[in-house]
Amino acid sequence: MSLVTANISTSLDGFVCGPNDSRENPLGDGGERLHEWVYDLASWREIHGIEGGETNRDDEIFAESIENVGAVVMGRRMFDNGEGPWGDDPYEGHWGDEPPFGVPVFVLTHHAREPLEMAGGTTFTFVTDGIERAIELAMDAAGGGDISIAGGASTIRQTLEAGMLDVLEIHLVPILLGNGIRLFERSDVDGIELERTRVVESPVVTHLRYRL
């Protein structure tokens, strides 16, 4: 059975992105620090076409998070930090000529756009009719694999509020950003219950896994 999962790094004060994010500064001021724990891992380097890397517990957890993913859902902001109509020569996103996903990716947006086929098996499909429809399309495309809600924060919250999220894994980084985009703001659903199923500590990050 396919699971709908979300994995995201947050600061100790709850931010997933620093302030002043933009196309040129996609993670905002200081936001890059939230992801430094993955950059030297063998599993992360492999999907980015880089040899070598560390093999430790953090590496095992990251590899586990991507091993059964059959499709990905993300927000427009995670795709290109843009807003508004795409224009006549639309930007092809932050992910390069060969994005690291290798599976269909469904991008939530208010503005229609033709699908974007990239090298390495990634196709970006732009969905204008909400999170439920995006997950439905992802389920159809996943071939029995899991659906990864890649982010950003708003897309994860929408999935949670729609009652469609099965697993949430937060990678808690010991830094205080002080400002930026929070993972959790006001929720339209009260009293959501989560069951903690795993806590794994390492020197640079704490992995918290919850089942909804």
The other form holds:
There are 2 protein chains.
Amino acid sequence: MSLVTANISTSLDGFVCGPNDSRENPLGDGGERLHEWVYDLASWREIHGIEGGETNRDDEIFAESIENVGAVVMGRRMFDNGEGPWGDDPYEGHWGDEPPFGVPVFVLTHHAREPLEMAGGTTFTFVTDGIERAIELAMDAAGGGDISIAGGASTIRQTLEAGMLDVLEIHLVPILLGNGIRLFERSDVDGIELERTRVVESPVVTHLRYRL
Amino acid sequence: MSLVTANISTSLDGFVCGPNDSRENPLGDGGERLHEWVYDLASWREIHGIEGGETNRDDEIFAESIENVGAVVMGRRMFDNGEGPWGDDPYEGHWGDEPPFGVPVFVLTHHAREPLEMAGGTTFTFVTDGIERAIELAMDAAGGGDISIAGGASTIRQTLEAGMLDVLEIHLVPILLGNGIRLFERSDVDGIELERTRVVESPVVTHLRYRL
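Okay, that is the form predicted alone; can I get the form predicted together with a further copy of the same chain now?
Now the full complex is given, and it begins with the chain already shown.
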């Protein structure tokens, strides 16, 4: 059965992005440090068309997070870094002609737009009917694979609050950002219990996997 | 050398206390679930004068958190559950005649008050000059032992922001409280890096220790 999964790096104080984020500074001040652990990994480099890289425990964790993905769901801001509603020269995402997904991607937005077919198997479909509909479409398109909720934080929270998230893996990075965008904002979740299914300590990051 | 340490249980979404906390509901709605892992432990029971209890990995962790403590620092609200400024019949804490500390305890407050000597080695000294002074007094009183910052969250944050915290151990409980008091509020910490020194998975809780 397809699982709906989310993988996200957070600081110890719970931020997925530093303060002062903008189109030019999409991860906010200091936010790139949340992702430093992935850039040298062989599996991350491979999907970005770069040779070589580390093949350590972090690499296994990252490889695992993408290996069974049949479709992706993301928020509009993740797609366009806040470029805003589509104009005459609509933005095509910040991943170039051949985005690293290689599967159907469903982008949550309030602004309807025709689908976008990219090289390498990535298509972007724009969904204006909310998270539940986006996940439904992703399920249909995933061919039995898992649905990866790529982010941002608000899209992950919407999935969780809709009761549709099966697996949450937090890559906990030992820094304090102090400010920015939180993975968990105050909400009405009210006492959801999770089952911790795995903890992996790599040299710096702690990978915490939970089943909902 | 004395270390300044803080041990605190948080929910996965970062709360140390659930919503709607009050004098009668000091841990807030659902907040008692953050501490369920300690109540059956032999080392917790021992300092509360109760026999028996579990002697598992959680018990070792809890025992360790108190074994070298020479003095304690806490916020006023932790001392009196928000009972408020001292009246004619001043509150004596909610631990009875023989509080479980057995060492000098320094209570941060804006309201001066005479020290309070309890049975079993616990004394409460009320400090109105802020966190740095409280820690200084605790150092002097600790006889070479460690200083435990007992909480609440705001007292731990003040210690951290003053650059005086050496060790932070978070007991991460796999529940989402959705609301309440956070361990980390937005602040100016701006990119503090920690060193993760230990991760222990007990059956439910993940104990994460960091060195500052």
